[in-house]
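One chain follows as structure tokens, the form predicted alone.
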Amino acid sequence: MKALIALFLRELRLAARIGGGGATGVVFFLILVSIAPFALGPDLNLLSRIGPALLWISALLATLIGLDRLFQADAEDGSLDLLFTARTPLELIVVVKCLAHWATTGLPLVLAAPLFGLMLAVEGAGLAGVTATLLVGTPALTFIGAIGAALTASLRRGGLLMAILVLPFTVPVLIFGVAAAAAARGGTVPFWTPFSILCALTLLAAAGAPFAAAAALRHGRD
């Protein structure tokens, strides 16, 4: 536990060292919804009615900045030798780094949908069922993530092949989420419904990524 517990902090400090993931994947958010109002024009219907969609494909396209590096950057200086030689099973340490980067990454998206759905003229039910959903959510598109990382970390500029073998697996999450988030305003399919199917994909994925991610760095260490 002490190993794990090392390990995530030394992942916190990486990313705050490199410029901090949480703020580019933040800015990367904002961006996105600041021209889609230029898209899609100034009905306030539109936007609201689209609203959760949007932050969804945002957050989804913001969690992939840097997810590349999950693994890529230890492979190039050496550290991930080291963590294949651990005691502690690699399926763990995956997990880890899997929290670590949500915590960098996805959980700054989280706190900050609030703030973006109000420029999207979302209502109050509506922004507390994206912000309900983007938190369960998330982790399920950064375990998902790692999978593609662990695939492409052995190779240089691995980023659009990662998101070319990633994105068709997010599409789950993607439909329950706006699904849940836009039931949030009310409609005829109950919230508890995609919103129960959203939490069951993201502790399939949670328990699942773990044990493909490690295998796939093992493969690409052979």
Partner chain sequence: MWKYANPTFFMQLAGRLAPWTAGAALLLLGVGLYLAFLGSPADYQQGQTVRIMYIHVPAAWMALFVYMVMTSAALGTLVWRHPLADAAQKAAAPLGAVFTFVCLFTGSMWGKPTWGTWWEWDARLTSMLVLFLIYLGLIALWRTIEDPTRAAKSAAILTLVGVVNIPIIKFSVDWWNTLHQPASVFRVGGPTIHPSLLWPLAIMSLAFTFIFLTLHLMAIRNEILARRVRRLTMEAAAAGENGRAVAASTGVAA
Contents of the next structure:
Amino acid sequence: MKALIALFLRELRLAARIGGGGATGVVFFLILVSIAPFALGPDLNLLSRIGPALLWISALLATLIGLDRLFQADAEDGSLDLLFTARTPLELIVVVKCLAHWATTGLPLVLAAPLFGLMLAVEGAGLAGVTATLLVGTPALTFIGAIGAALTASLRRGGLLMAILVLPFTVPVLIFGVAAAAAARGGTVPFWTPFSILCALTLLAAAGAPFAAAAALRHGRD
Amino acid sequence: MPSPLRLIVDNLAIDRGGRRVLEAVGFAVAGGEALVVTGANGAGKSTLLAGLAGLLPLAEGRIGLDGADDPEAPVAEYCHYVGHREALKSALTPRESLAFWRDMLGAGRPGLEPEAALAEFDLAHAVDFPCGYLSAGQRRRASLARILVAPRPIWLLDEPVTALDVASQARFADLMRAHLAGGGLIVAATHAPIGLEAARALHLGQAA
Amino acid sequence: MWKYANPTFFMQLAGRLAPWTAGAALLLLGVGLYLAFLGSPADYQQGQTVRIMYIHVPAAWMALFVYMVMTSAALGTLVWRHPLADAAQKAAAPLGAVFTFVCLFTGSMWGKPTWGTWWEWDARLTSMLVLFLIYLGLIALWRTIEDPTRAAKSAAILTLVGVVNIPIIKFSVDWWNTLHQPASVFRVGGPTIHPSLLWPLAIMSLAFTFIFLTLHLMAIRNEILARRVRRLTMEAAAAGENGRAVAASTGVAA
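Given the form predicted alone, state the structure of the form predicted together with the partner chain.
And the full complex, kicking off with our chain again.
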């Protein structure tokens, strides 16, 4: 337990001191949200309608950016080798690294979402809905992304490959995340149906992905 | 550590990149003994140490540790692996790095405090500078100090003295001797003599 | 059983089998195409476009079948660490991608006259598109990792992750699709398919299976040969220096 806390704190410390972490993710998120109206036109009705979807796509891309370094940095400087020799199971190490990554990258996105939602004329229940879905949905993105990060940990140019490997598997999260966010504003589907499926997807990802990622790390060392 | 440890390697073979790099390697090292592994470039020294540390899958053979307090645990959990890479983050200070590795690798066994371990390597003045500001030799020493904060009986050292000056090498040789005197084991791969006169030698070389 | 898994034996077996499977594929394809295009009636509603189905449906089946083949091979790689399983995995991925592409392409061709649009975000077509993306990701992974043993293990893990996820993706896409367009699309199929349509479909499916078998056997042979070349080259490079490292003088009784 002490080892896991130490790992979590180290990850937070690194994220705070090295650029490219949470703050950069939020800036990227903001840029994605603000270039969309340039492409779609400043029609508030349209933006309000597709706002939750835009926020979700932006959050998805902002989460993936930077996730490629999740294991790569440790693989490059030899830290990963030492983590293999720790008494703590590698699966737990993966879980802690994912949680720390989410706390420094995913959580700021969730906190920024209400603000950026207002820029897209998403208000009231819709805004609450999209924030709630991002809160429970972005951990799933981090865990799924961890599999891709582990597969590409020892590759020098793994970033693009990671996105290609991971994005197809994020389709269900995106579908139910956006559906729940849209349902929060009313409609034929009750909010809780897609929202509970989204929660289930997150739990499934949190339970399964660490095993796949740890296996990928074990087999991936050269 | 008075337990009569004995590291036994039997008929070890390791493949890398589809090629057999090591074949039929066998030796035993008891507590208090050091084994120096020599051989030309590409003879498999680093591969052997990485294999002992559990980082590479074994194609054949087995690695055992007699006298371990937990016979079920992998041998790697008794090993300190010192590879070519320092495992230091340039944004963290040596103190932070060592405190992290103490908690991660120590598993409750008491070792030196980070400051004391760094002082052993003449780094007391650099405890709180980010590792990114340290020279290659200083980084190497900070990295080596890791093995003092989390006591583990087996030291696997891959070219440990590269980038160290003469004084630091002598210092490190003293620490190795103290480790052996305390019942520890050392397996070191090296080109240069590292100051262990009593060490046995394992030469990895040409196939017969 | 292990005898068949020996690469040398497999090379001989595959060399002898491939001409026969190729012949069977050609024969079945000839008969199937004849039945599909000349020997069966046009659909009373869809007209001649129904004939696209004789290629589209078997391609869709093969897209899933090849993924199952890759899954079995992935287990072979991870559990038995067998090089033949590595080769079978690697050889299957591009074939699966091609079958999926054929399925998407013919689906699009059929969609234009039937739905009036080249691409309809229909649930089945969309699931197939995601499967296609997964195939492309696997191929990209194979091409990026140089060491074949490592590449095989990484691809095997990703393949198994895919097996768990494909049903979830299918379920999600179905749900998404019904949410957005409630059953507006006319579809052939169902259990009441007329026998005059069934025969060409069955024969075409068999033909596609044999095409896959033939190409898969040949691609595995290629992969085994490529690995041999790679190993021999590496050994030649190492021979000048060290050759194999063997513990020459241990000086210790093990």
